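The chain that follows stands alone, in the form predicted on its own, written as structure tokens.
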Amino acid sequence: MEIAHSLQQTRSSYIREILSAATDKNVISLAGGLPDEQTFPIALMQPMLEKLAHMPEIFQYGATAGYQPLINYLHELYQLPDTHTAMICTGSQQGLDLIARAYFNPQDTIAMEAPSYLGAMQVFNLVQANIVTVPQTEDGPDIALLEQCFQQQQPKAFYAVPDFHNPTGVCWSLSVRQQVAALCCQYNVVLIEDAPYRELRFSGEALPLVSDFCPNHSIVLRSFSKIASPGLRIGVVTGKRGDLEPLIKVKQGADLHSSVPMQALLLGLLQHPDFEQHIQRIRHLYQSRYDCLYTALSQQLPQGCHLKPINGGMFIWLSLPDCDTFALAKTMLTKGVAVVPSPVFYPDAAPSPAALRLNFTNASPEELTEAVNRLADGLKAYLN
């Protein structure tokens, strides 16, 4: 059987491929975006796990939009207006896929930051959307170029990760958030705000969601993979009721509904009195690992390499002198450290400045220190 044209034109995930190579016990992986297993709140989930055995009704087919007690809880937690609602999906990645399939026809235009999240580019490539990009500054997207893009390209939507961006770690300033929201309203562009790292802030004050400034021109994706566990595969989409109805129709055809027992388990976890302390422990752990990686890199990087501090999330973006970063990443694997080269975060036709994305959440301080030793030695040899 012939493979669909849309799939033929879609790149496989370099990150998932390199993670396979990084399973070698001699390789320290800075490549994936994996949370540390010691952060999984299994003890906090234990009471609800035991309770599930006495709730046979949740093992029946459920509503496509999600387990209603969980939806009600999230509606209050997120302080959604009465005109908005929440929909549960199998990870926020599915939410992104549902949005793409519900709203995008082939050659419809979607705007994204450059660089951008690889998984989002895969989703929009599968529906054969036309991806256009806007360069990123230290405070978020370049506002002048974003407005020019809205004027000239007339995208249906603008996809963005404003809080601790994947891959760069950039967190949009308050001013940029307000300006982007205003542009979305002015040019009737829907903001698709992806917020999987929002709870992982370990310094500075939390800022409003961009969608708070344009609630009627936005759809928000949230994830519980980073603060609960990826294996639960639970995400949530929020937005206007009318905007979510097409997503529910697509999900009906995709998987009927997400796992109801897992939704009930998540609700029990979120309602646990010690859940907020759990979040604080994650933040402290990741801050200590970020500090370890950032300090070691600052001390050992060769000339011409640059990195910027971050206030949260899971990634550091390491800018390099011009070089073949795919070849560099392969060289680093032979030296026992896995990294992700910058081109995978850009559409095929877009130029990609030389850089590496480094993850710090799933390695011990000792491993991070050793990884930097290997990385610094490899960079010095490769760049010279």
The other form holds:
Protein chains: 2
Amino acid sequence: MEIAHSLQQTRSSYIREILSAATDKNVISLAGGLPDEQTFPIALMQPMLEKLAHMPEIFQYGATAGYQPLINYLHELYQLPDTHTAMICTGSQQGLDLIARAYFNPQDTIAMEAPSYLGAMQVFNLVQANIVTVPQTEDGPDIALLEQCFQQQQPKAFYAVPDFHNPTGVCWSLSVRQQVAALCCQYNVVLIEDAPYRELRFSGEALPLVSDFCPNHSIVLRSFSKIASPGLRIGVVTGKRGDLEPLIKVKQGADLHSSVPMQALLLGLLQHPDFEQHIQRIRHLYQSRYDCLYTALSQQLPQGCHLKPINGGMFIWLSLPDCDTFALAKTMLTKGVAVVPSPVFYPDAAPSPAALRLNFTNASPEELTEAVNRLADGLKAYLN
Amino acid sequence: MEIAHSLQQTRSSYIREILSAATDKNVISLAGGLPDEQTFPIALMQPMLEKLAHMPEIFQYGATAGYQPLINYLHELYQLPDTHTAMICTGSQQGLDLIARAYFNPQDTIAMEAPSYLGAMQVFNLVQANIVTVPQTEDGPDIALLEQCFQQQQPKAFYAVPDFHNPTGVCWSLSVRQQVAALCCQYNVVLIEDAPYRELRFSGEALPLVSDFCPNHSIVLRSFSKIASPGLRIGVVTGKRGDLEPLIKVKQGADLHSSVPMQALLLGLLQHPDFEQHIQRIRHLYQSRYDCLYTALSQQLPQGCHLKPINGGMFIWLSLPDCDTFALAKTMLTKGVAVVPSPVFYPDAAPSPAALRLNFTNASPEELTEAVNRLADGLKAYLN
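Show the form predicted in complex with another copy of the chain, please, because up to now only the form predicted on its own has appeared in this conversation.
Everything in the complex follows now, all chains and molecules, and the chain you saw is the first one.
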């Protein structure tokens, strides 16, 4: 069979290619977005893992919207108003896919920051949406250009990662949050707030969700992949009940429902009295790795390279003098370090300033230090 | 946001409405398609459930195509040639959705039997495919009309449930299997063979998959929901490697991958030495329930009602004299028995002979007997 037109437009994932090359034992990978396996709170899951065998009902078909005890727990945890609710997805990636399928026709316009999360571009490409981008400043999207975009392009929605953005690590300021929310209300644009890294703040003060300022013009995606385990594939979407109904309808066709034992396991973990302490531990761990990577980079980078300091998340964005970053990333692989070049985080048509995304959560301090040695050597040679 | 056009066309699931009403304690439900919770082989899963806590790698992000040890096991189990492979899905429902998204453009034609599985119609409606149907005989699809359909409509694919069809319970004869396979090859139509009930044969001899006669013109969907547990949401698609590539590409956007602990758990179960014995047990159990329902119906049905005897699966198809089966099903609910009316198993435009789908796997013999009393009383009153 000939594949669908929608699929002919998607490019193969360069990250997957790099990740595949990065499995070579001699390569230190800063390319992925993986949490450290050693951090998985398996000990805290153990009591519920043992209970599962005595809960035959969770092995039966479940409700499409999710396991009700988990929904109830999250409703309270996120202090949702009665007008709002939560639905469970097979990872927050599915939540994004459901939103795209439920709300977007081919050629409908969606606004995103540039650069932006690759997986979001993939799902919006799959529904053949028209992606328009707004450049990012150090505090979040450029507000003047965002308003111009809302005015001129009239997007249906604005997709954003306000907390420790993937790939740049940028965390929106309070003022930007308030201004974006106001613009969404003013121009009737739905904010799709993706918050997978929100809990990974290791310095500075926690800020409200952007959606807190526009609760009726937003849908929020949350992930447990960075603080619990990505393997479970359990994420959550919250929003107005009426806004989630179409997602539930699509999900019925997409996979009926997400794994119920995994939902019960996640609930047991979230309710474990030591879970908050566990999150504290991974924050400290990731902060120490970030410090290690940032310090080593600051000391060794050749002129013309720039780093953005961050307060959380999983990535450092390394800006470079103008160059072919694809070729650079391939060269770096031969030097034994895997990184992701900036163009993969931009839509095909958009210009992409030269940069690399560096992940620091899945390598030891020794590996990070050695990776920077290789990277700095490679950069010096390449940029000359 | 206004919902997508594709979603505006899908009707809300009548089965869901009935299932929701059927949770009333006074209603005996023959409406669902649920296996009996008591049959779930939790004891056989227990050893692997305990092992999970010592396998940190399965809590990490996994490969989109699935957990490799499970793929390897299934490759051998299904004796796939080297040209073919298996990929793991979040239930076989997702496999179907991935096929629809990877291969169907709006207006592309898909052929199905009529009646047909509701969840398949849903996913093909979601991609706005043009559904054409071929009537079913007691041995499978009407071959002359199927050839006519292939000739005149040139569908991209033919979706079918050859083993213990949902909703009719029909099992295709060997001859029909061979003829359908030959037609698929002759007219270059891909067979999408959905086999969730295949293992639930309780009489007669097992027949080859239709795909065994056209391995290069087919994609096969398999489910573990009826023989293991639907709550896990693990299904599998097998086919030519090249044919599965586009599905993997869509799945990357859809949910990245299916739950790895659930895949490992399923593998442990499939490898348990007592698993085959477990399947034997549920075959016997369901046969006894089928016998109970069939016998009671045969004795009490009013004139003009017809039953098809079956050799496996989960459903009996009860043909009725011409009547409004929606109104009938609603009346039956007030009498304390939930059933599904035939029109929900036909595309909107297709004519639907009056019938009811009756499930026998999730009720005790006492409940089945009482359900038939209520059904027979109701039918006599309604058909007069």
